[in-house]
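Here you get one chain, nothing else, as structure tokens; it is the form predicted on its own.
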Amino acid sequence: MTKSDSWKGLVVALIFAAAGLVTYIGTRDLQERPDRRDFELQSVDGRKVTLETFKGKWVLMFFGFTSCPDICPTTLTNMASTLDAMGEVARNVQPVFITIDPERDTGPVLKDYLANFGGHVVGLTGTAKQIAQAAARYQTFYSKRATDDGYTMDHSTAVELISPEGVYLRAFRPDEDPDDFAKELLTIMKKAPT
């Protein structure tokens, strides 16, 4: 064995050791710090709301805006139908709508808009900075786009599921069939540790 071969072997061993250490640290961090994506926003009546506010409930969170012509009302209608399909278990689920258009979506506007979707959706708003921080934590992207009659908001459309302990679990498509969505949620809820 030459000196060159010895060095190559040592370098390979060090690379594997470093990879093992990184994997261990990453796994340990996940166990010690579950995926909590906290935020600070305001309810439609101006009260401070954080992720802790919903502790003990399963949260279905959606970012949108009340002037949205299609995706937002369709998604909120699907969420309401999903809760209906879940029956009594739906008492443990809190749908949350976070506006990405605080300029137009004031507390009263949000309250009136959300009353059209079963009356159980909590509307949240905040400063532009607070909303941007919350959206970034849930990998939701949005931007204002000028139109002939003012502006609209382009945005991503996932429905986020958060456990009763405040841990982000997964995202759902906004056009998920309500019956299928209800079955998936019920399966996830049954598997959750009690």
Contents of the next structure:
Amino acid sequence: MTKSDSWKGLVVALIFAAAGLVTYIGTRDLQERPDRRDFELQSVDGRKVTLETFKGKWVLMFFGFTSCPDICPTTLTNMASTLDAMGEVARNVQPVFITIDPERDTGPVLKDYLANFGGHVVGLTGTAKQIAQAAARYQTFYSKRATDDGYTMDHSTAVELISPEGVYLRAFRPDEDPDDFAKELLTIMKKAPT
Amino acid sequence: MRGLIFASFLLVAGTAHAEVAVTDAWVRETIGAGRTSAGYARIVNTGPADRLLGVGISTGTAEVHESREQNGMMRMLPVKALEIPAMGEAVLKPGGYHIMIMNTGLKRGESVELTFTFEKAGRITVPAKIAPITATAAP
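Alright, leaving the form predicted on its own aside, put up the form predicted in complex with the partner chain.
Complete assembly follows, chain above in first position.
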């Protein structure tokens, strides 16, 4: 072995050691800092609700508004069909609908509206600031737009999944086929440590 | 003979509207004091290309809209004219083109009339069933 060869060997060893360290720090970071996205909102009967409230349940979260004619009822119906397709396990899943239009969607309005979608969707509202904070944490955008007869809301429509430990996992498209959606959720739930 | 050919031409021209048909029209119920909803239908064209210029409703007001994703947000934008391809169809369905209905309450089980106005085929009025809010297709 020449002198230059041993230098090369040392460099290679150092690179491997550095890569290992980066991987180690990366994993440790993931384990120690799970993606928890806290929020504080209100239930339809005015009680305080936070991320902690849903501990122990898988949460499917969707931001919308009740005077939304097309996307919101379609998404809520899809979510209900997805839960039906999941069977028994659906008991561990809590669908949550957060209004981005607290001005019109009061507690009673939300409650009446959501009762139509399988009866177990939790409706949440809050002050404009509380809703804006929750939405921002779940990469949801919305804005009010004037129309001839008042206003409507433009909004992001992703369905967000949160683990029973309160960790944000991923977003799904609102128009995902219920059977496919159910399969994907079941796969994720099976992999999760119990 | 020439007269006969001319007459049959007129007949064809006169029945041109029959080349566009609106089927499976339905609207969603409103909940509580809600005054906004959406309607859907299938437009089948067995003739040359046409355009849907607007939709009217027997109660409240209606506009053709499209749910479209822009900058990460779903927006509902008015559609000035919806192309109906020759020998083809246009489908108004949840998550895409739809009839935005405003200023009216709609009760499940009842029905309303929708009037579609086409550039060439003129006006076509069809009944539309009021389906439950959870409906995603014609009842």
